[in-house]
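Next comes just one chain, in structure tokens: the form predicted on its own.
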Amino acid sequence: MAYQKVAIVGAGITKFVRRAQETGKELAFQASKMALDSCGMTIDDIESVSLGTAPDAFDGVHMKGEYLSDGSGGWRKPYMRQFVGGGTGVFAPIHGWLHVASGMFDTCLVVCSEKMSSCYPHPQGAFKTIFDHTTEQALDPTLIWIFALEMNRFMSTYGITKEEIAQVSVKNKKNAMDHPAAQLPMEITVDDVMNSETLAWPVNRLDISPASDGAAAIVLASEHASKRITDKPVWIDGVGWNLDTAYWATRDLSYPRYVEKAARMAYDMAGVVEPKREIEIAEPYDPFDYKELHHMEGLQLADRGKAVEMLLDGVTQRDGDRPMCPSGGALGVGNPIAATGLMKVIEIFLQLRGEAGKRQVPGSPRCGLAQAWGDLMQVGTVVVLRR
């Protein structure tokens, strides 16, 4: 099937904060207006809207897609809401890409919004209900509990130490010091991570990204429409997604096969044969520090068990040969679930246009990717961008 080429032509992002005074609608509106203003467009130029926002319980708002529709520009326009947990922020632009690539629309506004502070006592409470009622809920697990198992499996399989993994948090929180939207930028040491509160061994507080409120938006346009809007389009060259089983206890947690399958789908579409060589910059999803390494391997950007060597050798630093999360990632910028993935797409968009400011990586990259991951260790979403 032939697709229309689809470009990102504008982007906007709000400050990520712990307790935003703005409503979810207002956050969505702010990000949408910033994206439209960045490319000289108005909402009248938009033919469709793709909204990404994680499950309603995260915000404590019932029918959240309908609630956010007018703030996201969806009033009296074709409008679609989708969510796959943490994978939503990259799944929403995939939906937007489908709207335009199909030829149905020439423009699409993609908006991702989350106001997690509205949920009491804590958004994590929603996760208490997602486990299998017979085989898992009796153990009273939390997501941190599960991630601790996965992190331990990853470490023990490949002989990786906690001190080595902590360097991801050190890197990303420092990178975030240059991001205007960042919630938790800071200069920390490995000892700071190791000495922070233990939540569920081996997970410490500074291994984890913070819960956040925030929104992000991008404007997509067909090839002929983009020529009227910008002379610096960034093309969506490949998209991929995968849904694995929710039964995490029956899988080898040392490797995210759902990320590999999503990545291979996107690479096939983009004509990427050697990802380690062709993907020059990446924003893998990093809600926990070990996940950046875990996802690098699933994305085929590192061999199994070898991502940590790239980290220790400085390859993944902003000025390294293969920068990872130059934005600061979820660990530093913050993690308003759906908006996080789209923040990563925006970072690659800005990097490929040479407009990332202090975060700009050297070498004028031409091809990069953003990846997100969600639900119960089962969803992979990937977008390959090229200028």
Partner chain sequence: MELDKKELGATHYKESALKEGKLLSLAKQPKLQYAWDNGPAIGRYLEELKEGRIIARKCNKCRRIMIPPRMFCELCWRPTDEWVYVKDTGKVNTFSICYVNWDASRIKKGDKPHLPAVIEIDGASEGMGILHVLGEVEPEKIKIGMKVKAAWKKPEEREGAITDILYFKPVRG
The other form holds:
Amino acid sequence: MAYQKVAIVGAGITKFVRRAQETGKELAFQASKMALDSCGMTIDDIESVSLGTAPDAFDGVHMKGEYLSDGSGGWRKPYMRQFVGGGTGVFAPIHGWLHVASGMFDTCLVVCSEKMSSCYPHPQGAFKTIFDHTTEQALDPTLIWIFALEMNRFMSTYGITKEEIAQVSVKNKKNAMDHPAAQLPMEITVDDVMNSETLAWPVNRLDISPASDGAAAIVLASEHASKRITDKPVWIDGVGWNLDTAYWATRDLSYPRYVEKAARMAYDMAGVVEPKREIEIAEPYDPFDYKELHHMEGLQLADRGKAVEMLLDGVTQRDGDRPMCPSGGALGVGNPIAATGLMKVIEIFLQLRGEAGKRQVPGSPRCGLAQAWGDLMQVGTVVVLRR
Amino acid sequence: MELDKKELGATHYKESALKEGKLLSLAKQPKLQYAWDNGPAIGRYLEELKEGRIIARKCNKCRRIMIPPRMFCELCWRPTDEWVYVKDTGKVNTFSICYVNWDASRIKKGDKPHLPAVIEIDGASEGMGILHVLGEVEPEKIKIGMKVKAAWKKPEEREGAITDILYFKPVRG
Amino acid sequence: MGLTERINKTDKLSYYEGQIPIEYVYTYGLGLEKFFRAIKDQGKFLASTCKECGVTYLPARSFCERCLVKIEGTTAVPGTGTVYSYTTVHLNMDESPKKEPALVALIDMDGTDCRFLHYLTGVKADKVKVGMKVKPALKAKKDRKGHIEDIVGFQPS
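Having seen the form predicted on its own, the form predicted in complex with its partner chain:
What follows is the whole complex; the chain from before opens it.
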């Protein structure tokens, strides 16, 4: 098919914090303005806007898309809100890509904003209603249940231990020490993770990313528009998304098939034949530490049950052969749901441009990937980026 | 461009700033209540639970026996065909030992942890699981693959809800 | 092709009841914090003007939605205005009848490019006219909390 090539030409982000004084729309504005400034553009240069934000129940603002539109530069523009739960942060740039690739627009501002701190007693409570109202909610489930159940199945299928998985948390929180937006940068040990409070075995406190407020934004441009904007475009060469059944309990919890399908869609489009060799750097979604490994396998960056070996061998460290979550990920930078996925896209954008500062991975990578995941553990969203 | 902390937005505040009035805030509780229609599949499922039975639904194309029952097969994308009773036994597909309540508050000291599990129900297709909780078992004795059986409420106390099964408990032997 | 089974007897219809038992605490944000502080402490209405397009927003905002640029300062406006449209409300949220009908109006605020949604007070419904000049009625300072209800309503001026 004939697509317009689409480049990322600018990026912006706020700090990720537990509680932000700013309203959601003010956070969206701060990130959007920074993204436009980063490439010398104004909102008048933007032809369309793609907004990503997760459940309305977090902010307690019904129809959050309409609410956030002014801070996202959506005033009197073709504006569209995207939402696939935690997968939203990569879904929004995919929609931005569709806007430009289709030839409808030459520029698109992609904004993701989340304000979880408004929700009391804890944003986790808002997740109760993602479970089936009749057959599951009556059991008083908490969000952590599904992660704990999936993590246990993942561990037992492949014989992986909690101590091994904890190294993801250690790595990502350490990587976050160099991320200026980070909420939870920490130098910790496997013992610290193991000794942190058990929330829902096998999940401990330090296995989980925090609740956060924050926003991120990128500017997309068609090939000919990008030439006027930057000499360092980063191309979105492949996009993929896929949803599995909402009957989550009936799925094979040890392997995210929907992530595989999303990744294969993106690889086919980008002409990636051997992901293990060609994807030099990646930001798999890591709201929980085991998810990084789980997703690496779905993304075909590791064989099933073998991602843990790459972790233990140091391959996924920032200075390793295949850095994973060099930003610090959701575990370290923080997890304002939709903004997290876009933060990951921004990290790959900066890494490929050689502008990641202290976080820069060696070897001048040319091809990377960002992925997010969400809904009722059923959606995978993937973008493949190249310079 | 490189990210510079000085240039990044978002102003962090401590929760106490609201109580002390350093920042203005507004508390609100939306009082929304719902009555979710059960529909034919879940309606029948709940009626059967009230009678102490578990019912599933079969698709004659892929031959899956599905639980919870549904009137359409999401794989074949066609209506399902038959009601099939399945057993009230099964095996543990995965489980957790949970010390957190739904709103992230912690369970009271000395209270037993929640024991959520995915139970693969005997008589349904391989891998067909439902979310439920385990009971009458020490948390450290739970194993993946363990055989379990439904512990039902007394017939007169059942109300046509998933909680008519109190929990699944280990089958001896 | 429809589904194979229908519920034909209405007594077979069943439902499951539930709710979403969460609550919210909203911060006002950078713009509204200034606006409501000024109402509470000084009884003043603060607006903010975008330097790029000249639009004046009320309540004060921290950015211009049209130009997507930051707005730094604020200016006080009188708080008076003109009724742009109004309605008489007879029902409460739960559809029960109100003891007294309430008058709700959109008010073009003097010195700004914005409208305010609020109650009209001290006037009977049959006396209200579109284009009527109004001024704000504030609660006594000791009762003001930095809340939209610090303004009791708008009354004919």
